[in-house]
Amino acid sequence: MQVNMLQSVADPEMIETLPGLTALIRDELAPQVVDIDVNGTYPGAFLHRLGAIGGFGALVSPQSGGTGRGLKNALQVIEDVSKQCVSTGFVVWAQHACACYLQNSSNPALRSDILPLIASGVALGGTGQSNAMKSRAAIEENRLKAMRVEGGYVVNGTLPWVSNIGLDHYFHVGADVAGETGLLVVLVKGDSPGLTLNQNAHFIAMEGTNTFACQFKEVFVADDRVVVHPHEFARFRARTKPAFVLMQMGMGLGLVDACVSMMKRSNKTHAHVNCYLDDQVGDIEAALLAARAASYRLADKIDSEAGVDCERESIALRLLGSELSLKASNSAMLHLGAKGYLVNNAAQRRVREAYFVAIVTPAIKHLRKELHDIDSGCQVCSA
């Protein structure tokens, strides 16, 4: 199968994100991209190798097995992977999101026992927070309910889709507890008694993400696997949400970078007719460079100014990433024309990936609602 290798858009800050990352993506990920997209192959071996070179340790302290390189480094790793494959970039984001929650937990058992495995890529994991995030924004009801019992909690309910999981994977979920205003967040493993994983849906893209429906039936979660008790949730949310949301910009930045490269290649032979299209490569590239610079600045701000409220900034940037992804992928498809319509061509894949960037939680409509709620003073998510 033909593989489209992409030349990254130049930027003064774009030096190698992590020693060995460029070669790993070129040698291990790029040859699999079509197989991941068409056949839904999960890039597990690549993820383990990425973890071995420090690709999941940016948000984790060295004491817990991480690199401590910071949020910008995590964002850049996701971006570099997404230049080749947003499906893989998404599961890399999920792994970082799992690490982020464990690093910020007050539970020392999680930081000592599980976090080093996640940070090193020895264990893989995801985040089942889509439904919980939407419930906190008053978009839908929380599907998981938990009851306090001796030594922990019992969780019941069903989540439709959770990604980057499996029987040997970890993932965290948010559940409502009767009488509590804050969420309970717990870490579970795919083989937990009472937990059933079903792969009962097929998607037009992102098939290689190990996405399962999760049914919880009397799943016991011990206290040493609690990420956040309900009374801790408000402070935890303030610490983690901006990073959780901003890291998703890596998918958008990587995708737009790939689209710009495709448009430039097309213009080598078809600039005389591509010039009649609405969105030109120079405009898309300028928007990409501005969004990248803003994302990196905000990442540094979140790291360096603990306690500063960066939620609105992260949401607004994430919204920009969705909108720019849709515009860039549409323009790239039109630039390539019939070539882009071939099943193995990256252009049509990028269109499908862009819609994922726009609808994965938080989706465009979710982001706009949260911005409206913040700006109007309607703090439905404040608990």
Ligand SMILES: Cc1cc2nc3c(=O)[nH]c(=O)nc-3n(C[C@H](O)[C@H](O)[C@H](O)COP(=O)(O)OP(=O)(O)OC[C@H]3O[C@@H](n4cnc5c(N)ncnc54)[C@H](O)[C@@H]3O)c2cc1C
The other form holds:
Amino acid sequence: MQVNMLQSVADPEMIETLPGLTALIRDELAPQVVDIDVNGTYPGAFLHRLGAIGGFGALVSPQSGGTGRGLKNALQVIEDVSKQCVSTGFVVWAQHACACYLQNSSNPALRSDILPLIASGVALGGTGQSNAMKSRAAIEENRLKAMRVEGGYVVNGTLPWVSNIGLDHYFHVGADVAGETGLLVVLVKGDSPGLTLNQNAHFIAMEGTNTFACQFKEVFVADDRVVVHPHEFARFRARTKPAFVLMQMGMGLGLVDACVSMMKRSNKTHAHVNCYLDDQVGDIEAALLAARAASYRLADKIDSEAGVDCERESIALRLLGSELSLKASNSAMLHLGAKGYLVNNAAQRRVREAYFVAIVTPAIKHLRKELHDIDSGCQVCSA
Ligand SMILES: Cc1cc2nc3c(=O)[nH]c(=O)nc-3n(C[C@H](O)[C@H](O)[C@H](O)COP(=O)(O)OP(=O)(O)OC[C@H]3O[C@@H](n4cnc5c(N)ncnc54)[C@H](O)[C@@H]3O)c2cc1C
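Given the form predicted alone above, what does the protein look like in the form predicted together with the ligand?
After this comes the whole thing, all chains and molecules, with the earlier chain placed first.
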């Protein structure tokens, strides 16, 4: 198996994102990226170790077991992991997205009982929010319906794909409640009575993400597992959506960084012919550095200026990240040529990963719709 730690396209003075992260990625993740890609191995042990060094604590306050290092730190952890493997970067994002929702919940039971487990990586989890997010943007119907009952809600419906989950994992989902305009968001555990996890689909690039279809049949969710009640949703959404979307830039930045490194290596021997390709490494690298700087700036702004509306900016940057990922991976593949076609070569894996960055919610088409809706003053976007 070929193990190739990539040289990062970074400011040489940049300090390590998290003490121990570089060594953990080099020793625990890099050796298994081909296995993750080809055999769909779920990197559970790596995720637990990442949690143990604080890799999931950035958005969580120290009172709930986090590091409180902030959104930029979360983004950088996802970016560092994605430089090796976007499939793993995606599940790291999912865990952060789960932590972000729990940290911003007004429910103290979630913050004291479950959040410390997620922040430390003792428990793993994800987010089943794609469908709800698309329904709020008037792209598709919400597939989950909830009914208020004594002491909680009963949830019914099916989500076709939720990643980083399993019987002992947690994830949050958004459900419509009859008569309410806001969304109900609840946290469920994979072994909840009435919930069935089915793994009957197989994926390219993302088979190692533990992705399941989730069928809810009369699943009772007690009040102490409610992340937000419908009447709280609008304010909750404003607090969480820019971070939820911007963190996905970590996948794109890490992937593009890896593509730039591949192109540079190829140019050591093939620059005389690579120079005829459309997208040259200098242009991709300049775009990467600009996108990275803009992402870090926006992360700091979201953290420091609570209440400032950063939604449009985060959507626009996320779109740029998808477009750049497609361009960079396409060019890296063309630079590598036949070598890039080998099963264990990262170039073809990067092409498949880039398409995931571009299609996972919010996908390119979704982002463009939301930008159109915001710019034209249309009010449908409330995901
Ligand atoms: C590997 C992988 C991991 C994912 N992980 C998550 C996750 O962790 N959390 C999460 O919320 N979402 C997850 N998704 C869903 C993803 O974010 C998108 O929402 C989803 O791919 C549909 O978006 P779309 O733009 O393709 O849909 P559109 O093009 O807008 O519509 C396609 C429609 O067809 C439906 N559809 C297509 N194929 C199937 C199928 N086989 N079974 C059922 N319905 C189908 C889609 O749900 C959708 O309604 C994952 C998707 C993939 C492929």
